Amino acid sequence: MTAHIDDKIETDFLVVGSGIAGLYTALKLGRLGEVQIITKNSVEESSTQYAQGGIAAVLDKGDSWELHMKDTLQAGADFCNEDAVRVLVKEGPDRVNELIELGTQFDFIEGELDLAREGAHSRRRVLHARGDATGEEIRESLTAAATNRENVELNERTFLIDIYVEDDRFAGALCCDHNKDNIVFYRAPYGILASGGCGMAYKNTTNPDVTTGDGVAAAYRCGAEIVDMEFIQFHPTALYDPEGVSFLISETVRGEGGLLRNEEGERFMEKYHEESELAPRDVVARAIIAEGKKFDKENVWLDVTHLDKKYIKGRFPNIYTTLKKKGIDMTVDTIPVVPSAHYMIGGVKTDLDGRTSIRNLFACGEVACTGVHGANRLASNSLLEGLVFGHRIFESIRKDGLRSSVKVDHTGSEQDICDDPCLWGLKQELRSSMMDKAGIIREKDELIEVIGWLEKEMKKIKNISFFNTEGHEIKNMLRVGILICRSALIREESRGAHFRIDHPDKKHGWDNKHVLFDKENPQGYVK
């Protein structure tokens, strides 16, 4: 079966993704020219939508950017790009105030912002909305602002197949428009990847179904540099479900006094870190795994039953309602929790203005790696990163002046299509293998084993083109899995979110060493 390119669309800017990074950057770029946003599902389906905790920024008089920077660097395990962190924490407050001006309604108490504290933060600096529905509030305000701008168009159910480059410069993207069941080629002088992470590469994840690493895989195929993929952050407290369907229990629950207990009802975090339940996420995640193993259990228990019932219901209405539907009343019942894949710290390598190694291809948000998170992201810095570096992309393009698009016609105007249903079982096998062998705790022989399996399966389908989105997703998940596992194998130390049981200590010689990939170096190299 063969599919033709049915449509060609020219625009000034192509933005891939409709989370906070994509919508905010598109809104800004709309001042400079025409913007086409593509998003693989509906605009509601993004990690931003499901962000509960909030967005960190220095907006309290008792706080400072220096303290925010110190907290970020400490959480990042001596691996952050300090220049990037300085940009984030100094420019962050202005970007958050812009969100407020756009209509985002954060929670206030007696006329003052109700600021929360999360793990590894030394101050209350996390803004939240509707209690624990911060991401939804931000997404709604940004969607309204972007779609009301005359020259910004949002294209839902449009999947990025591949990025095209001409003379080492972004030229456009081939996409599948599932609204019309056709193939579209978007030609633009500038492309902005804001496609999110890769949580669906793991059996347990807090991420929505759309997070299959499409942006990283497409960037890799077009020749962009990929970096630090070994650092996958697992959120310590997702609702435990034997079927692997996770629901995030915000870190703010622990910030407001939630306690972690093992199978015998004992608190245990005091044994693992001086900050107890508010220790960095990687420490809490490994502690939960260790306590679970003592009792041959996958999960531990999160306890807020000692807190005021009315306060819990008002502060965490979404979590309370969701758990209630599952038969758990968090005001009287402890919550079974397990670590789940949450955030891709590495990604497409960028500079401080969001530029990738491909001219005119930019990246921001979770798909990008600026180095701001180091080896372990500080809670609630992710939404802030999308704003800060989205703004810097806008300023960079504005200062350079708009350029015309490369006059490229997609030469492969036909694609061989395969919808082989035998491939769909691969997805669950891949997710289970990644969880078991490249998850929270890693080891050389298991990494080698899973790399061999991933590469064997990739070889089978590498040259097959799919019209069905799931086929492309499987191919992208295989690629991202290979990048994660090869990076984890190369980094023979433990640091932040990356833990090697056969190399359990942090090695100072690796403080400034990064594992990179590009098309010329598919095995990875250290720089």
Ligand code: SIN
Given for the second form:
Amino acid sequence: MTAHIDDKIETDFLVVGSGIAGLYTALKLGRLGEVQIITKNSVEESSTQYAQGGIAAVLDKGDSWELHMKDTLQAGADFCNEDAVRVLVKEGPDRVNELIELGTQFDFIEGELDLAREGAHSRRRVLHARGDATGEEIRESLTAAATNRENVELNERTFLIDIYVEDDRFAGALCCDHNKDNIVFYRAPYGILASGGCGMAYKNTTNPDVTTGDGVAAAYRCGAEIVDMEFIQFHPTALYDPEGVSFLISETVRGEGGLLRNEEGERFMEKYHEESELAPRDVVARAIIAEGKKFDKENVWLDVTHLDKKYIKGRFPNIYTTLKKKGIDMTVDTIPVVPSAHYMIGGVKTDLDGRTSIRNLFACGEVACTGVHGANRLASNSLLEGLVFGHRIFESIRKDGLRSSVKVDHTGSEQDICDDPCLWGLKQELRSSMMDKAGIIREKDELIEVIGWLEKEMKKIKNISFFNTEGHEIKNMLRVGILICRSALIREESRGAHFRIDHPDKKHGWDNKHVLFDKENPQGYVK
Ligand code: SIN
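Now that we've seen the form predicted alone, could you pull up the form predicted in complex with this ligand?
Once more the chain from above appears, this time first in line as the rest of the complex follows.
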């Protein structure tokens, strides 16, 4: 089958993705020129939408940016980019106040912001909304603000196929428009990737179905630098479902006093870390695996039955209702929980202004790696990162002055496409293999085995041009899987979210070393 590239859309800014980073950056860039946002599903489908715990920022008199910085660095396991962290924590409060001015309604108590505490935060500094539906509130207010801006257009059901680069400069992107069933070339002087992470590469994930690593894979194909992909953060407490579809049980549940218990009902976290249930996420995730193993189980139990019932229902209405529909009343029943892939810490390498290694291609939010999260992201820093670095992208383009597009045109050309990939089985196999062999606990031989399998499958479909989204997604998931596993194999130590059972300790020799991929080094190298 052949498809024509029928349409060309000229714009000033092409923003890929409609979570907090995409919407906020688009809103800002709308002051400078015309913005086209493309998003592969509907605007409701993003990790932002499902964020529960909240957004961390220093807004309390008893708190300071220095403390927020200290907590972020400590969680990051001696691996954060300190300059990026300083920017995040110092500029964060202004950006959160902007969100409030835009109409985002965070929860207040007695006239003051109701700040929550999450693991590895030394202070209560996590803003939340509608109890545990923070992401939904942010997404709704940002969508309203962005779409009310005259020169910002939101294109749903529009999938990024590939990024075009001319003379090492962003030139545009080829996309499938599933509203009209055609292929469109977007030409723009600037591209901003805000397409989120890759949780769907794992069987158990807290992320929605759309998180197939499309942005990282497209950036890799166009030669942009990719970094730190071995660091995949697992959230310790997602609802256990043997089918592998997980629902997040926010860390704030443990922050409010929730306790973890093993199969025999015993608390166990005190044995593993002085912070018990609020220890860093990687420590809690591995402790859960170890306790589960003792009883030949995948899950342990989260217990809030000792807390006030009315308070639980009011503080966690989303979790309470979702569990109730599944037959669990969290005020009287313990909740089966399992660690699940939650956040891609690495990604497209950027500087402090969101610039990637390709001129005029920027990246922001989970798809980007600013170095803020180091080897282990501090809870609720990611929504903040989307705002802070989205603003910096806007500022850097504003200061530089707008450039014009590269004169390339792909309309009129044809693409051979395959419309019926039938790749469902491959997708499930990939997700299970990644979970078993490149998940929370990794080991050399298993990584080599899974890389061999991923590369073999990639070879089979690499040169097929798909029209439907699923075909592209599988290709992107295979690519992201290869990037994660190659990085995990190269990093012969354990640090933060990356744990190698054959190299169980942190090694100082790796303190400042990153695993990178670029045009000259598609197999990865250490720098
Ligand atoms: C949570 O609510 O536990 C998730 C917060 C985060 O991952 O930042």
